[in-house]
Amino acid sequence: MTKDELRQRLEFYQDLGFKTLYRRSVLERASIPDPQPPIPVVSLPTLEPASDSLPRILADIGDCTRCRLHEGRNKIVFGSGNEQARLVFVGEGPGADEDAQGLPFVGRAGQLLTQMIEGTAGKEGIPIKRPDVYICNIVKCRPPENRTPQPDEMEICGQFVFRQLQAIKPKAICALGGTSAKALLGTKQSVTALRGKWHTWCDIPVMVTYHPSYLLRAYNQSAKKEAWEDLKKVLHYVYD
């Protein structure tokens, strides 16, 4: 079977709603039959187009109505920054300012993120500014009242985030907050448990840290130092 035929077959199964395939190993088929033998699960490969690009992903999103979040949005917030960035920041979802402007992290949390990136880089002698990195969110439309995105919303929109990351191929990813970390790493652990250590997404190193909106709260001042340490670790890994 050729690659094109395999792709068509996988797309057919995906259209039918299948997300996994099951197969018996050669050893299992050759062994004595078991009344209930274990069946290994084989995840379907992703079906993003070959030679994917950010403009193509944006075109595929279109005027998206795939989930309920489109009902209250003003603008789709795709992402911004260097399309060949070595470092990508992934947040949770757009807020009111982002929804109005169609750009990620432009409100108070975004201003703090800019200060964190440029301030840390400056102190560490790393010559980068915010436009040198790429920034996006797990969901592209603002959740009502800035609530946490629901699992089905993250699953539907996540396909585009994953395609963005695959198209950019950064040296590292910085996950901002629990929602981003859970979506990328498939974990239920808290940010506190995950931060400060390296994880991986599709062989790309991932550093988890606090979301800037969390750091804006007066009672979370102690977390600021931890976030700055996380960011220093990421910047030195990517740009040294």
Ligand code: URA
Second form
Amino acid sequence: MTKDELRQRLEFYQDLGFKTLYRRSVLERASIPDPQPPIPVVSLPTLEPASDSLPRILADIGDCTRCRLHEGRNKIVFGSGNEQARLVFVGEGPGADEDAQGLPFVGRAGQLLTQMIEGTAGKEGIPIKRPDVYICNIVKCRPPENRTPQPDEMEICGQFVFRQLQAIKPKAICALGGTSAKALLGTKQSVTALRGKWHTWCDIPVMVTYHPSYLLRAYNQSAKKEAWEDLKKVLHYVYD
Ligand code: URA
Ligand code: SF4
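Okay, that one was the form predicted on its own. Can I see the form predicted in complex with the ligand too?
Following is the full complex, with the preceding chain placed first.
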């Protein structure tokens, strides 16, 4: 900006009634604390436009900076799979591998999820593979150090998973882990209390089961059998 342009700009501000202008560096501005208090309860609003679609939701997300999780992400992880899926899996948020590739459940937990879906379907004589379902997460950007997404992050990003579910309108949803279940169902109950039973989200049946990352830990091996039972239930309900 030239000096003349700057003078013009200042006169313009004066005309608007500004008496004092402060000069502040970008760094100083960045260090001003967020005035918003933490939001204690997760409640996800339904804000979907009348004729919503996955491409439209993706476009609306754009190069999103709506919450602090954008700061550490490499790629936004929108979701993948069949856009007309009868079954949608909802996880918590991307990990390192997902953040690098921009795709959900592609790391170790993802490999286990694929095995769980395809193994159970195969054993039960249900002819589906992973690409037949749709998979996404509550938050689309990787939380630092894989921490649990915070309530305000889930509330801000949750509008998108809501819209995805409304656009796909699956016959059932499978919530993976307590964070996903709590965000979808608006409950504070633990995954142990919620799993294996049917719940509903906007009239769509929701089955809650353990998160595959939880099942990867050696001391949780006994939970695997339960997760397989949960998956069997949801697969039969959707595809029988
Ligand atoms: N864990 C999740 O919750 N989601 C992913 O996409 C990967 C790991
Ligand atoms: Fe935007 Fe969701 Fe990423 Fe936050 S987590 S920056 S709301 S896409």
